[in-house]
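Just the one chain here, laid out as structure tokens, in the form predicted alone.
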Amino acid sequence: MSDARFIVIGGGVVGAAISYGLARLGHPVTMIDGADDAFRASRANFGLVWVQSKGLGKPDYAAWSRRSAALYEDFRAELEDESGVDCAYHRPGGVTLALSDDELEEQVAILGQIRGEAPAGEFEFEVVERAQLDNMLPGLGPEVVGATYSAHDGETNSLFLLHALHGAFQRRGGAYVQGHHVTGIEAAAGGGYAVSTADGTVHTGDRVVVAAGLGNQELAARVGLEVPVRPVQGQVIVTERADPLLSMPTLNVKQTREGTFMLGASQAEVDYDITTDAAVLKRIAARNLRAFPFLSDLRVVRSWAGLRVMTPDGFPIYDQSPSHPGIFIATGHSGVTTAAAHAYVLADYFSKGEIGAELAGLSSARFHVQA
């Protein structure tokens, strides 16, 4: 048996960011992580800190994404100082390329609606014509007609980010428990909650944060919360290293600090299957070769499939159990983008025992319209 002020279930980017945020506030925290073969969105994603397309029809989520992006540089610097790990974050802005006039028109309409839903001046983007785009991104193919650009956007290395969060958390005195599958959450006899794992260990704490990705649905149901999440598969292609060429990320192609190119994106409803599909990889390659023909000269060194943690409307869920006060839920598929807000803002809300009003529209209550 172990005891802590907070128990955080989940050691991915979402759980680790919240755990670090609670530890930096001075709370004793135990972070319980699953086995290394768990479905980990944190190590299978593209590593974008992306704002320009987030929150269509949900201005509170768009604002949450912008808030996190604005905090990211301080967040990166603090993590590097505490962990010694550079998570390779930079914010040169980001570009969404269009391969037809219709694509560009659709992108502009979406971003225009997001800007219209935001307070004046809080979200801006630019439409970039092809001539200007050639000065921003060398090597574009003839089919690229233009793009949208947002200065809010950037990128990071999600593996380095996860490593930095874990290192900084433990340096702050946090306890990391790895390879433990949580099997139960219940009220403890002396107050607070007891979290049990498959090996018979019991962790007790005053409050619990459930941040276990695709495991959140089952765990949340134990404490009276409905958290509808499902896996949505995405696949990524990585090339060999090349000389630096792209100074900023695009939505589907980016060059890492090490020189490799990462290519996406795809979405497939295939349950919990993380097998790569040659037909899907072919479509990803074909689309991105139209945008950047020079990629055909590079060898593919690896590819993988990962699972997004997707809610019915695509937006995150932040909630507190009505039947078990002090048990919180945090889930969503943009944990890299929102990591800074999770560490600096959401952790503070959990510390105070109440989620901020600006996140009220992101509770699970939105799925019960009639009620």
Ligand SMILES: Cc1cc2nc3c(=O)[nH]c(=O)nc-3n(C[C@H](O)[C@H](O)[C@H](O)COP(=O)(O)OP(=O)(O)OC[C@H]3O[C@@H](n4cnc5c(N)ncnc54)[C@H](O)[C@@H]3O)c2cc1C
Second form
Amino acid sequence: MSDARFIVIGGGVVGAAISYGLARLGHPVTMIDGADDAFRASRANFGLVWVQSKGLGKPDYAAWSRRSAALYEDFRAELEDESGVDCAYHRPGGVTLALSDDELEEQVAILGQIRGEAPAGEFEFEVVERAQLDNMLPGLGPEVVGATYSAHDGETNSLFLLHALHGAFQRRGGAYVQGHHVTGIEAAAGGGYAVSTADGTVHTGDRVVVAAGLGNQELAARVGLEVPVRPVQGQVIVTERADPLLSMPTLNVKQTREGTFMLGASQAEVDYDITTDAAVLKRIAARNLRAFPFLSDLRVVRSWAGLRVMTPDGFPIYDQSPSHPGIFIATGHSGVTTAAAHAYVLADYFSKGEIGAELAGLSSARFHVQA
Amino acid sequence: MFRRRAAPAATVTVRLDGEAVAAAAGDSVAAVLLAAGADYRRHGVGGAARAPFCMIGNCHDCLVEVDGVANRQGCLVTVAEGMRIRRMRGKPVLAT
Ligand SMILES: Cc1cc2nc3c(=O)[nH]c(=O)nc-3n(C[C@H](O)[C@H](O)[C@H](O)COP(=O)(O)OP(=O)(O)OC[C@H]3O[C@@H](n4cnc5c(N)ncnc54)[C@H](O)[C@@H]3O)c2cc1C
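Could the form predicted in complex with the named molecule be given as well, to go with the form predicted alone?
Full assembly next; the chain just shown is listed first.
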């Protein structure tokens, strides 16, 4: 029923992609988002649309990442058409550089396992020797021994992406309610659900999508779903602009279309802390200078810390509440990569009222304590 | 467009895009470029013509290459004898 009214909680890249997808199918949608001081991974990330290394031991997730990457060019074009915002997506392939033989061996083993777990021919990667790599990327440091390359990989500007999603959503008639913290989800008297916010406003809808990033654990628990997400901090460095040098992204260094270099990213369990730390930034710079020594000629213009929305196994969670049918949850890391699949495939599942079997391995049941 | 109000007491010679140019001792690099005439720089994204706006270190519209270092704020750098100054025509090209 495409006239089912949806309430989507969360306006980050996950909530916005789903909201856009639902509005595109003709649903009336209200997207309720927190205030400007909320933790928002969607505004702090690295902007890779990344497939290689995703889904080790979880072929469903690897396939989902590939599916999203394959949809991304159409997604970008449609968003640009509908919002007027070019999110600078391109898919030249991507490389993960290795600074030692051990690193390369480990990477190749991981990607080899992912390839083995995928249906034949669906995931390909190449091991690139140093000599060949020099033809792909200029200015590599002497310690770079080689890399893995995958044609599935690409990158976008994640701020433009979020902006484009919000614009396209509202152009499709979606309502965006900003600065409202959802505090309650209850069954409504006449059927459907009542979603209430801290200031006492109540929004009613036939169905609800919980896509509130780090707010998901608390919200999902209200509807009987176990969604153990925690913050994992990542810090990122941005340099001044330079003429284009890198034609493709690497896992930790990319050059934006405007010319800045982004250097990432740390991983730290520091709870809800988004302060940068000189020692951490120094480590990020040092590692990436070994890969690309020419970066030392550039000044740093910005750095920040953001909080990843992390599940215990690192894979996303897609589920429907057993006690409250019609309430769905969507959360996890790599929401930029999965945005096209969220808009085109997941929204369709929510519209139909049932999550497709391809995502069965990503339900929250995997975290239930086994009796 | 800009005219000196008084003749400088002391001068230094700098290289502006390879040409010898006389500057007043104590001038900022931005002042030397302004005195030398139009076309201060081109923006790194889109190539629009730009020139200093604030001359006190805030606006970053006076970016210029000084002694091989790109994107220096011309209004905050004082000229020195023999200084090599280059107008920026877009983004710096890195040596790899
Ligand atoms: C440093 C870093 C680098 C990353 N790099 C990449 C990358 O290269 N590629 C990639 O694919 N992913 C990357 N990620 C991950 C990606 O950014 C996240 O997966 C994604 O942004 C999560 O989006 P989200 O909408 O779930 O959460 P968020 O962006 O955190 O948004 C959640 C929203 O929910 C709202 N909210 C929360 N609680 C409530 C409530 N109770 N009521 C109403 N609203 C609420 C908040 O206001 C917020 O706007 C990176 C993350 C980080 C931190």
